[in-house]
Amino acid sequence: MDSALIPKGVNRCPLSELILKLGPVVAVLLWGVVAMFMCWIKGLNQTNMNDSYGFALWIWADLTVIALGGGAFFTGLLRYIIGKDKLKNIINFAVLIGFICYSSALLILAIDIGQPLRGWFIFWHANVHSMLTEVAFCLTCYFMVLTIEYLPLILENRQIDRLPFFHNLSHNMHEIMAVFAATGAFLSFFHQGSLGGVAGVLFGRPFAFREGIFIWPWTFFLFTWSAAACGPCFTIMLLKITERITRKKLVKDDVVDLLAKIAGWMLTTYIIAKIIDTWYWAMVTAPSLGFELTDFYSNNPFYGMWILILEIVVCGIIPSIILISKKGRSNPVSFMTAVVLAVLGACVNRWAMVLQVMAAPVLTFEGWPMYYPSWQEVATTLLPVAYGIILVALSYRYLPVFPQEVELNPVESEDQGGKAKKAALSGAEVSPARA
């Protein structure tokens, strides 16, 4: 039954040797799980959040799987919308991530907000004036754009695909995917900025004031632009530790070249409107409100001057000079160097953006507060994570995630159909082949 699920042309492990590697796995989910249910029952005073933390690890976290979730609705405008078709042999697993990212932050919302079984009041009772309003309805909105992205890569499994009504949909689907990508692009546009402009509103934390284009401050067109450009170098990076654990080559060079060298060219000019930002921050803004730039980092760990330098010199213009070069690109150690580098910087950014605006103190009998998150809030942080891994294995194991798999593989292809011959000669049962 196994084997008959799995795609054609390709190998698989045996299902007994996929139970036994994810079983780590499960159980980092079954802890999560389990923290979880511990703070819908007993409530958020199984966290170590505070009045000063409010917004603490859960809330980077989500901030951060939106953002890394980016390469989803980029690398679908590029695809549809632009009309980079080479990127069709990559835009599945994208759409895949994508569809992971934005299902954890919706989880991971369920679980800030204490009693799920009241979300729905963001909805009825919206807060108009609240730019987070806007962020939930365009989360909300987008998770189900893709979802219907993400379906007709279930309904090409090779046993639904058999079904001439599935094999219809899919196809019909495909036809109109152009109008999904838009609408997740359109989507992912204002929500990505709102959750920047939240940060850029708060006037009452300086560390995160921003002056701004009309109603919108910096921190709106920032926060967009760096999911455009780090989105996809995370999606490059699961690619090639996909490859790495299967040992196959899964896409080809030239696709993931030219997946890459525009996030490069995104990453350059974002990093770019990063520095000025941060000049015109640290030298007008903060200055007319009177602090100094010293005043918003201090000499504990957390937030040192060194987060600032990690963000822009070494996450942000290292890997937007390699990522643009095609010498760098071509060297695959400075080439993966660089994609952790521009992820690790959106995860950087995120944490600036929401722990250290709260830490920052801002009258000056204040000190820094400090914070270190339960074992509950970190095994619901990692909860998402181990998901992810399980829903990418199923997905790689049963779904044509990825279209060139067979033609980088013809070796595999070819055992498995001569294993099929012979078996057919004995009129024996093929055994799924290991990876």
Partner chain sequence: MKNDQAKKYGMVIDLDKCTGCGACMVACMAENNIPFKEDESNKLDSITWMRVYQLTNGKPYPETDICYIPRPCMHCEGDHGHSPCVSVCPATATDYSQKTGIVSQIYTRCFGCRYCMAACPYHARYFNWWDPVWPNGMEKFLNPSVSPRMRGVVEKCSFCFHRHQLAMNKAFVEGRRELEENEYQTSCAQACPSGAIAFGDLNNPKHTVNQLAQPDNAHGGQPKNPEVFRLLEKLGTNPKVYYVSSREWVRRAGDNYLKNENPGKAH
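Quick caveat: nothing in here was measured; it's all calculated off a predicted structure. Take the two forms, find the largest set of C-alpha atoms that superpose within 1.5 Å, and that set is the rigid core. Residue numbers count along the first chain shown, from 1. Compared with the form predicted together with its partner chain:
- Once both forms are overlaid on the rigid core, the distance between the two CA positions of residue 276 between these two forms is under 2 angstroms.
- After superposing the rigid core, the C-alpha of residue 117 moves by 2 Å or more between these two forms.
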Given for the second form:
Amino acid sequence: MDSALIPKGVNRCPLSELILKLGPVVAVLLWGVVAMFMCWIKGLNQTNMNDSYGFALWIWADLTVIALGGGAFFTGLLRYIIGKDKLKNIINFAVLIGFICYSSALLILAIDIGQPLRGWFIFWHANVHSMLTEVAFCLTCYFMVLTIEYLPLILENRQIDRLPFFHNLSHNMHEIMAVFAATGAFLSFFHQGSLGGVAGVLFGRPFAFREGIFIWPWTFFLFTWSAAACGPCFTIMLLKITERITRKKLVKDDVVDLLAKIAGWMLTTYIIAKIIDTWYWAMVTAPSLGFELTDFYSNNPFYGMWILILEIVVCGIIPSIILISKKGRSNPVSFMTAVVLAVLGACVNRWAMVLQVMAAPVLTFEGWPMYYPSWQEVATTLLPVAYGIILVALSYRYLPVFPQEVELNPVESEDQGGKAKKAALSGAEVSPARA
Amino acid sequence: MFPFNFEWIWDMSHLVFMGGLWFALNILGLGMTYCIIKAAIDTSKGKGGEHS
Amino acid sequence: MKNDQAKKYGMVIDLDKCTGCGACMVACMAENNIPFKEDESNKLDSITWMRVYQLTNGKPYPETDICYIPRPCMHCEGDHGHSPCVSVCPATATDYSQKTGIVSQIYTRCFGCRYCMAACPYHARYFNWWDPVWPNGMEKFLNPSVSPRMRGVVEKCSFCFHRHQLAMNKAFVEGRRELEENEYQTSCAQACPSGAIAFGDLNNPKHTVNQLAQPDNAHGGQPKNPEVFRLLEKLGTNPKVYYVSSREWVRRAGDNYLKNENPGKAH
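Could you drop in the structure for the form predicted together with its partner chain? We only have the form predicted on its own so far.
The complete assembly is shown below, putting the previous chain first.
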């Protein structure tokens, strides 16, 4: 039915099967949309946030998807600026994941603010000293970059590409993509960092506060670093899930191995920096403000020392050791374990730097307030996940996301085997060069 | 955001921060403008026809 | 006629005099049109610009002692106006006045990101989770000098700034540029039946607050009076609300100390 839209030389399931499979995902999406409108119409009283938890699940989700979406900027940096040409075979997918993550982050922010119609004030009345202003500016600009990077992929759809103007536009955009990628890397460095700065500058909150260089606390650099380390891991994790669902190999192992190796070294250096930062904070910064390390991890039912061990040891040291060793990367089980742990590490770190910052009492006569999200918060947080699945499915179906797919999965139909194989091979020649 | 916003001050913070913003926006805007105009010219010259 | 000396309005609360009656909270609610819910028992989502905390020394009878700490916004000066909340607000919706030392909140500018709440260690900032709804007829008795706030914005104690504006207007009409101490007083200070709350210009040696706290402006406003302390002094927020107590455990409760740390070192 939609075969005219499907890239040449690839196999896709019937449209009806796709619709059937996406049915539950669409249901989750609609559930999220209902919750989103409830929040917009009735206000943030629909959430379980309160005056102690001004930042909660949404801001965690926001920080997390931005960190994990960092795969796009880092892969782009490696591909276009550093010149790791091999990564052209995964860059489309990284851009797609980045686009989903960043559009989700903007949507979540639009729901999270108390007066959504005044959201533009952050630009118009910008306070240049606020980390959040820097986040908003760079986030919006980088979303534009991701849109520009995603656009050529859409234009490469078989039917759109037939129109000469769009074909030329896509070609021209590819030609100067390095300029956009460089701008994206510059913007990403600042907004990933600013998100770390959001917590790090809070000198009224000893759990979050860090010293630093000039106006940037150490968390500024740690957040950028961890995004560059864990973002590519997220891209790889989703690639493997996509391969499992489609039952196809979509990217060659050497490409994945290269990206994983670089991510591994980023993670290793990051975790060393993180350990130094944690040690200095525990030994110098916090005691100077009257706190001992154990104060932040005791006298409450949830935030124990386990969170620090989980983040640094289980989700930091272990995956970095696996990813930097060739043996670790070549074993599928240990490789996937490392990738998943690295992703989980970013999630745990962002959780601590948002939720635990809010929870840890500062006044001596206050306790740890606890929080659990309302269903509206959960639904609106799952909304971007559902939207992401749908966009990946549609992009995979109609756009040449994986340049190596044709080569790795030659189509052999019963009646025109030779023809199809020939088409597949010619497709393999065209796609990677244009990706 | 603009010098005519009343909270604007001509200081280093504003020049660096807003300078960075407008620099990035200009690169994106000019880059896309170049791509679109060049695509229009290429199309008028008959390029890209082999794919149609 | 020239007003060339910057004011630094602040408060000194004598905790030995405070009985915890809550009159300051009630006066504040009425003066500033603070909305309330039918059920105010959940203090995590209700608005109390001035909130009275109860502290105990944790000792068994007969050594049990309690203390009440009224907590308005501290109007932190930080380092040269770099107060925790002002510096983080992305839309310049909160500002530190170098003329008065008051941290303002512009409700119509705030878009409700709540970053200032995350930044404030005193929990002095409150979010309007609901639209303000007043019991039938009560809207007629709202204070016309204070604008009610809409849902989705942050609000906090303003040191009754509208009273400062009214007092300044009156002074201008009378050809003055300076206010007498009693011309500008917050509603909580006036309502306190035991006279525990003093309010005035911390920079003015004639004002009670200056005499009680003896702030040392060369050292971030730290009090010279050994019985006076500020909440969370170590953080460097440089608050303008001072507390007086003759009881050592109360003063120690004002800040965090490491085990075996001598609280005297905090000052």
